[in-house]
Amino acid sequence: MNEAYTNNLLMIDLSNNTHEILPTSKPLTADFIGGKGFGAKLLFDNLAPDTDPLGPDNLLMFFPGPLTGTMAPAMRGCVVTKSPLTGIFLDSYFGGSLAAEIKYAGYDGIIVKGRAKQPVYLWISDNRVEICDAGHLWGADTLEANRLIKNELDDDSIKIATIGQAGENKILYSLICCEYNRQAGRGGAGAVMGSKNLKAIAVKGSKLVNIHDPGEFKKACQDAVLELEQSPDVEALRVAGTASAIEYANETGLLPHKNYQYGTFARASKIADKGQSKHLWLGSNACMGCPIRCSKIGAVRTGKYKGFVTDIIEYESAALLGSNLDISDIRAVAHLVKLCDLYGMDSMSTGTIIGFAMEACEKGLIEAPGGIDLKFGSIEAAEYLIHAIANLKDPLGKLLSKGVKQAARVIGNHAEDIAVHTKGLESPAWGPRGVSGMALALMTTDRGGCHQRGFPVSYELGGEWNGTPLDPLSPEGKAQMVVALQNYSAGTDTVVKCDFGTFGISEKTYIRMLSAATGRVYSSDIFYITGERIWNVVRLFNLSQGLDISEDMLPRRFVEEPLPDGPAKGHRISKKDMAYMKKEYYKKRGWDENGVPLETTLKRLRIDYARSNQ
């Protein structure tokens, strides 16, 4: 039969220097559809408990979804692994065309187990699978691997995923760079990769993306770019990508600012749109096939930093590498993300940490590395922070490279206080205390700090979620929301979806795609009941792991720190706040007080049944 899926998955053991080609089984496609339903499934079967996450034991795996490489709009790949940074569940996503490539090379997700004995890339043009030698590769930063390797094989159509030094050198928050200017960026997959020995995957693919009904198919995805059309915050993307949210940020008081102190930044509009269109933007970009295009691709052209192509400072990178170190000019922003971007080290956890030693030096609790002024506003000492951390060069660097809950512990002397994470995950740049929905989103995602699980600020701001009034400051009526969101999300994370395409894209239409895609049949709630089963096995995958469920909570300074300015000036989330919503939460979910999924929960998601029969 004709379909979206190339049933293949390919399995690289790195020690043994093998491969195989694995069927992906029909219980893993009914149940778990692709992407993060596969990379939970997957790492619950296949990771003893307390796995070490820098070990050969651990999977990195690649997927791209059933509808990654067709027509469908906003479509991406992720990366699931055992995360370093947090030792939970670690999905991280990435854009561009190398997810396509996987599927055009005939493959469902790519697989890898063991750590080879000397440097090594893979090379997989279509079945064709080698481990070829990277020891002249080892060294080279995310960029020069990509085109040192394009040279070697001869053909710049190649897409490569690779790492920089901080990926070698074990960074805790080091990212696998997809090329170009896409990321799997977040939880450290980069440091999984290094500790593999693995530099670079490099794939070619020659075979097509079948579609079951290639008449509807098309119909579909003509509705899902017509409603993408339609949507106004799709518009406001596509304009001026995610720039355009540090003014409503800024506006909402929600905008990180000296290490989360705050939650605005008066100098806001120079890091916005306003300040990157004037001096960075040249024209737009686009993942492969997608008609959002919110990238908005530039270079650094004067002033110091001057002679470097930049993408779009997306909102995370340019709130938490600018605002929230007090820094607002963007040329030097661009600088520091772009230093990150070359060794592969990921600009939200980096931005944070680096917030959190320009506080912590301020406080008196560690010492400034000679010759720096480690203080808020000081991109000189944010670039020395930024080398320091990813060459691992002074004592000062190589605690850092540890992530700020690790730092935080060494550090003692309540540094613990002004460390912002969840999980060990550093925290997004959306300061909950203003939106208790956030909060508990924070609280309760899968990987550690983040935002997109459920993202319910716009609904609280907006006063209403599924025609309930809400109010953001209260605690009442979240649970439910956020359970809803973080079901769907991890629903439509299986095919696998981009954020921003889910603003305009129905639920009806992206069943509709997935359904023409496929040839089967899904009900009308499949992403709700996929993303429950999702959410539950990752649960237990996370308790396996060894998580404290104490660590269901925000980091203290969001709950013993009133808002000191912005429209919900003087909230904090209380304990009681927290403790009221993490019960309704456990609640909603099923699970225990102990946040442990009930049996009835884990019978009725049909989750002993998948377990026993893959």
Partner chain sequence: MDLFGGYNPRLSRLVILNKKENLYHFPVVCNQCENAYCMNVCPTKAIKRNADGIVVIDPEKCIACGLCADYCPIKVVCLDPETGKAFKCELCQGKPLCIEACPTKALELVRMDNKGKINE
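Starting from the form predicted together with its partner chain above, please write out the structure of the form predicted alone.
For this one, just the chain is written down, with no partner chains and no other molecules.
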């Protein structure tokens, strides 16, 4: 049948220096569609309990979706593995052009297992798959490695994923830099890549993505673009990207300041779109084939850090390396983000771990390295710690390289009280003390502290969900909303969409594009059903890898310390609130009181069937 699936999965075994092409099975596409769904199912089926995330048995998987590489707007790729930072499921998403190139090479996914004896990179050109020596690339930063490989292969059009020195050193929150300057950022996929002695994956394809019904597909894509054009949220992104969220978060008391001690920052506008437009931006930019154009291209042109090219400083990076550290010079924030990108290190986790270190030093829990004034507002201290962490160059850098959860445990003496994470993943830049639904979303995320598994903030602050009034400070009625948002997010992450696409594209239009591309008939609630199936499979995987129910909780800062500023001043998410929401959530999910999916839930979702038809 003519369809958007290539029906090929490329499996590469670095230990044995071999590769094979596996069929993309019909049960896999039927029950899990693609992207996150493929990753969840394959990880669950193939990883034994207690698999070492940095061992050869862990899988590192790159997936486009069935709509990636077509004219469907705002499609991306994802990396799926077991996280070395959290010890549980990890999926991380990237834009740019690499994911489409994987499809053009003829694959629904690339799966890497084993460990090479020495540094290597993969060269994939359609059916040609080579494991090449990368000894000369080891030690290069992410962008330099990209340049060197293109020179070596004499082709600037190749699309490449690389790690930097952080991934080589297996920093637990290192990332994978994808073509071009787009990151699979959270949870340490770069460390998994480094543990396999895999410096890069270079891909070039010459094949077309087939479409089952080209006429209907074109119409559906045109409608999707029209929906995006008519969305005021998309227009706002086109003008100012996610940087505009800085002032929104500040006004609503959700912006982290000084390691989340506060929810507002007096100088927020300096790191928001106004400050970025003045000091950085020169024009708009977009991922491949995306009409949203939410990114920017520019340069730091003045001041101490002048002389390098940058793009937009996204909300999360600006908040966590800016306001969270009490730094308001956007040129300095851009410099810190650039260092993270070159080393291949998640700027979100890095910002949180540096904020933790600054507060720990302030409270006398740790000592500053010689000659470093480790305090909030110090750009020099932040820069020093980025270098120290990525290069493991002193005891503090080595300690912080393990992430905030492990670092706090080693320090002891109440350091865990100021460690802001969920399930070991450093929290995103949305303090939840004034939005209890967001608190529940953070408590229950499948990969740890994450805002992309359902984002109820706009509904809570808007006062309603599907016509039902909402009190943002109340724990009541939040489970139904959070479960629905999580299911839809997981379901649409199978295609693999950009979250910003959902700001305009309707569920009906996504289904029309998917059906026309694959030739399959989907129910009107396919994304909710598939998302629920994925959520339960991931839950089973996480439980098998040692996840404990006690980890479905918020860090102490959000529970014991009332918010000192902003509209929700004086509010916190109490233990009673957490217990109430968690009980309601488990019931809505069809899980028992210990957070384990019930047999009736698994049977309804055909998860046993999916297991027996790999």
